[in-house]
Each structure stands twice: as C-alpha cells, then as structure tokens.
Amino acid sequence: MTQPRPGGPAMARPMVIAIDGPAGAGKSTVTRALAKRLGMLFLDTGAMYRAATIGVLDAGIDHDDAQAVAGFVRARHIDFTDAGDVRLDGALLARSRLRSPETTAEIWRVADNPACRSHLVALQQALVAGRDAVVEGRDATTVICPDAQLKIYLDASPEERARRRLSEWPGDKPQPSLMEVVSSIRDRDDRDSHREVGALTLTDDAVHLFTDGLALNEVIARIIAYAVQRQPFLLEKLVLDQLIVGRSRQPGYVRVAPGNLPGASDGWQLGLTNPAPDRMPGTTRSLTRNHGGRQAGTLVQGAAILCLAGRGPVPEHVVALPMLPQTWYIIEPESWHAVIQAHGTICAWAESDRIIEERFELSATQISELESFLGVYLPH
C-alpha cells in the first residue's frame, strides 16, 4: 500500500498530467520518458487509435463504411502491458507498425469516429482513475482529463515536426521529401482542429511549451517545474534515499535527524547561507556531495531550491524540489546535491561536524537540464 503524501485531503488525490498537442510535436517521446523518470502510469491514447486501426485494417472492414468500424472497434479491447506496451484484444502490437505510414494515413477514420471515440474516451477514463498518470493523447486535456492538475500543450513548428518525423521513416519505405511532409502536417493541423468530436484545442489553463530547440530532458524538466508548482510533494517519493523531509505543523523545534552517521559523535555545525555567486539561477555550473555526515537546512526568507542527483559515482538526472516554509531538507551522506538560492534569499544550515565535501563539474547536458528546472521555478 503506497503512503499518502504529505499535505492533507488538497494533496491526496491523484496527480495526472495531461499532454496535448498537434501531431508529431514529440508527445509521445516526452510522456513514455516523462512517466518512467515520475514512476508513474503512461497512458499514449494515440497508441489506442492506432491499435484500432490496425485492427480495422486487419479484418477487412470496409473503411467507408463508418457503422461498420464502429461497430468493430467498439467490440474491442485495447490497453497496456506494464512496460507500456499496447495489446489489442490482448495481443501485443509492434511498435514499428503502430508508427508505420500506413497506420498514421488511416487513423483518421477511427479518430473522426464518434462513436469509436466515445469507447476509446471511456477505457482512457477508466485506466485513469485514482491513479497518478502521465497521459497523451489529442484531446487529453478537453475530453479525457479534464480535471487533470497540469495540462500542458506540447507544440512545435511543422518543419520541426516534418523533420521528425523523416528521421523516423521506414528504411524500406520511399520518403517523401520535407515540403510534403510539411504539408501533410498541416492538413491534418487542419483536420483536427475543426474536428467534430475530440478536435484540438489549446485551452485556457493549459501551459503553452513551444519545444523548437529544446532537447528531450529539457522538455521534461520543464514539465516537472510545472507539475511540482502545482504538487509541491510530487518528487519527495523519488528522492527516499537521499533525503529526509521534516515538517512542523505548529509553531517550535522539531528533531529531524542525527548530524553523524550512526556510531560518530552528534555534533552540528550551524549557519546561514545567503546566495553564493556560485549557487544562483544562471551561474550554478557543478553539484556536490558529503562524506561523514548529513546535512539540514531550511528555508528562512526568499526562495531557494534543493537539486538531487543521486547516490551514484557521478550525479545522474537532476530532481529539483523548491524548499518549503517550516520544513528541514536533510540531505543524505554522498547524495549529489546543490542548493540554489535565489537573490535575498537567507536559509539555516545545520551539518555533522565531520563533513567532507566533494565537488563534480556538470556537463552541458546536466547544466541545460537545470537550467530548464530554474526557468520554471526560478526565472532571472
């Protein structure tokens, strides 16, 4: 049985983040990676359309007759295997032919389907419900989650798209040059726009992320800024072995943890911490780790955030949480760790006494990762 996290009843229910946008802007890459990197359900509602289509395709239906694919694909069953993997009627499908060109050309006859799309709509619903999931999907921010905590509309231009798309291309398959892509992209832009049920929408709360130049971790770096700004305790289940999080609901002292490591003496060392040159928004170039001993600090005044990086020889993906008002953020010995300040910003140390400090240069990779983080949580 998972923990319930911390916050009361306004953050118990589910987080899902629901992922929009027009075809080949890259969402189906970022949900399945972004779901791996949270731990949570990866639901690709595009990946049922295209399972239904292969179906249809499969049994001969009559592609101009839409009674007849509806009342196909509403006999159906489509859902997923743990590792994300679609079955239809609980045979896998092969990812190779759920992209291939011949599927993407015909889908449109199941997608413009409304009653196609009200069963698909009412298994995505049901795979949802009460869990915390990353969902994709056309109109998984209108029709399929609406309530979802983050929306977000993952857009890019259609030559960037065009070019995505031809650098997936069948080998064996003639490719069409970038113009015509571009020009398919469009029409369909089109289509389901002015779709009659299910067309794509941008909605008013829904974050606009434009990913022309961005690299995939970028992309979701950002999109974790933004769901952590709406569940502050998102990442804490993802952090277990590097920190530890101790809350005062009341006014006083509050014991967190010991300094040292079990069997060394129990002295700390206390300070404050104003923003160093090196550990602001913009200049923050490396991480560190300790040996011997834990360290706690909390947040006095201002805004800081806390990035982690694992426990490994090398900082691995950077998990970046704000500190909160009336919490201690304990860090672990040897977790990767910077605490990034921003300007005016005041928070209270505490270390063991027996800390060694050792320091690692971030690569150009790691550094626009963190920069994503921080143009979300602290913009300057």
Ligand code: DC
The other form holds:
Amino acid sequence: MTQPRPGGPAMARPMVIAIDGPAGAGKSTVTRALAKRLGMLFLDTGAMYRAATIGVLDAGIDHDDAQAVAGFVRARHIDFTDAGDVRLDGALLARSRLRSPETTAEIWRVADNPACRSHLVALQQALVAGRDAVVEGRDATTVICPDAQLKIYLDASPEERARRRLSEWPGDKPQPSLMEVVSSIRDRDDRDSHREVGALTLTDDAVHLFTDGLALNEVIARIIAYAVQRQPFLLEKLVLDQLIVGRSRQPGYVRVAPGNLPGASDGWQLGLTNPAPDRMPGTTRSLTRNHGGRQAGTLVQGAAILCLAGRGPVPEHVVALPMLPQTWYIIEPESWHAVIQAHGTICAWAESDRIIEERFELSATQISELESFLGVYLPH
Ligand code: DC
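Could I have the structure of this protein in the form predicted in complex with the ligand, to go alongside the form predicted alone above?
Zooming out: every chain and molecule, the one shown earlier first.
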C-alpha cells in the first residue's frame, strides 16, 4: 500500500560508500552486511585481486616476470555472480581457494603491479558506474571512487585483527601463534601502505572508524548514521515499501511538546508515539503496534525521525528518516515502529483514534544499534 511521495519521488545521485582499511579490520563482514542492509551492490575488490592471482598461479607463466603477469592479467575479465561469487573469465572460483593462505601469500604479484592495478580499477569502476554501491578495498576511497559520498577507513588494533584472523583459521591447517599472526599482519600493512600505486591511505575526508570492542551491528549502525548525514534521502528511499510518506494537509494535525520527560535521566529514551493528545509519549523501551489511525514520529533534535520498522510479527530493523520542512511521515497501519526520545529534544505526535496498543520489548541488540546510530547522529 505504498503511496507515492507528493511532488514526485526524491531524486538523488547514486550513493557510493567506499570502505578502506587494513587486512583483518572486519571490512569483508561489515561491507557485505551493510550492502545487504541497504540493498546496495557490494563490490569486494580484494576478491578480484585474489581471482587474478589464482589465474596467474594456474596459467603456467613465469611468476617473477612482472611484464608477463601484467600481460596475462590485463587480458582477463573478472566479475561477480548475483550471489556474490567471483568469476574469472566466466568460471566460478571456489571461496576456499580464494581466501586460502597460499593465495594470500602470492597476491603481491598482482597488487604491486601497476599495470595489473589499472586494469582491475577500470573493471571495478565499470561495475559500480551509476549504481548505489558499497565498495571495499585498499584504494576504494582514493583511486576507485575518489568522489564517493561517504568514505570510511575501517580500523582495528593489530592484536584484535590477529584474534579475528585466528578465529576463522581453516580447521585443516596448522594454527600459528597470535604473535606470528600479528607479525604477518604488520608486514601486510607495511606492504599495503607502501606500494607505489594504490597504497592504503587514510585520507582527510574519510571517517576513521575503530572497531575494537564493537559488535557488527554497532559498526553498521554507525556507518548508516554517517551515510544518512551525507544523503538524507537514503533511508527514506529504502523504507518506502514499509512506510507511507506523506505531507500533512492539516497544519494542526501534529502537536509539539517539550521533550523532557518526567523521570528521563538517561541521555536518550525510547518513547511510544501516543495517540491521545493529552498524554506524553511513554518512557519505556518498548513498541506499540498501530492498528488504526495515523501517527507521526518523534523529531530527533528537529532533524530526523528514528523508528523501528517492518511488517512481520516482530520489527525488523532501525530506520531513520530525515525531517524535512513541511513533511510528516505517516506510519503505515499495522507496521511496527518505535521512536526515539532524545533527552531535551522536541517530540511531536499526531492525534488519532482507533489505536490499539500492543507492547513489545526491544532486544539488547536493537537497543545497542539505536545507541550506536544516535552516538553518531546526535553527538553530545
Ligand atoms: O581484502 P582482501 O584481504 O581480500 O585483499 C587481498 C589483497 O589484495 C590485499 O592484501 C591487498 C590487495 N588489494 C589491493 O591491493 N587493492 C584492493 N582494492 C583490494 C585488495
């Protein structure tokens, strides 16, 4: 029952989120999950270097001859299936071989070769051209997508990265010690940041995001918050199938009240949108299910509505919608939503009737996700 936005759809140029960072900082896991969450193309550029390396190893050419390696790689086509598996000249490559330590040890033959890099960069740019995409690599922010709207440098301490590497070490391979992995990570960092072309670089316009101690969903919520800051229409576009976005034709429809709730001592609180005009939103971390009327959400510092959305028996995810002048977001009957009451902010809600409330406790994961989002979106 999605209604078109009055005045036509919001047009925005494709959004590119470029993510660089050292090996083992969690880039693959984070970017894959982020792209899925945002419904964007995921481009794993490291997989393309891995695929080219496997091609070189199997081709029977002299690996030490940089010109022969370049000639071979520049004649290859590398792309991905819809399921995200990498293909070398149309042939699928097994994930286990792609990420094997043997492949990793030889990647430098391709990655340090400028002629190979320029070919792979051209393929990567063609894959993302005109599309919303999350691009992951070492040179995503600098060479592949220098104009990306959002650049993230995902980082973690060498020890944390070594622990993560060991936790996914193949069971059939002898495990090195933590210190051995730390030392090989430092070597790889050195190589990645000192190559002549396409070196890993933290640029001034990138967000330096340290992931030590953060759960995956917290990292993702932070990146989404940065993305929304840069392109406010992003989330609106993504949740259009869940929320009806409308413009109020009745100026008196929404009441505005101070957001200082009795007993609200935390920096932020979840509140229920409340249909009754004489009641303030509740202060509990729970949701209400709207079976009838129309409700507006809470304004977050006058900038956004943050809500949980979804149509199923439980809410699925957190969304934030920018609060644009003269625009009210009307939540679809029977969809789930909770709104954020940030301490000291203004809240607004619509008068309505025929509301039945069902209460629903938020999970710890959902709460940490909201806190992560707010930590970026509403810095104190
Ligand atoms: O992200 P990954 O571990 O799959 O990357 C494998 C190697 O490929 C990495 O050591 C450096 C290289 N690489 C690169 O040079 N440029 C990229 N854009 C991606 C990866």
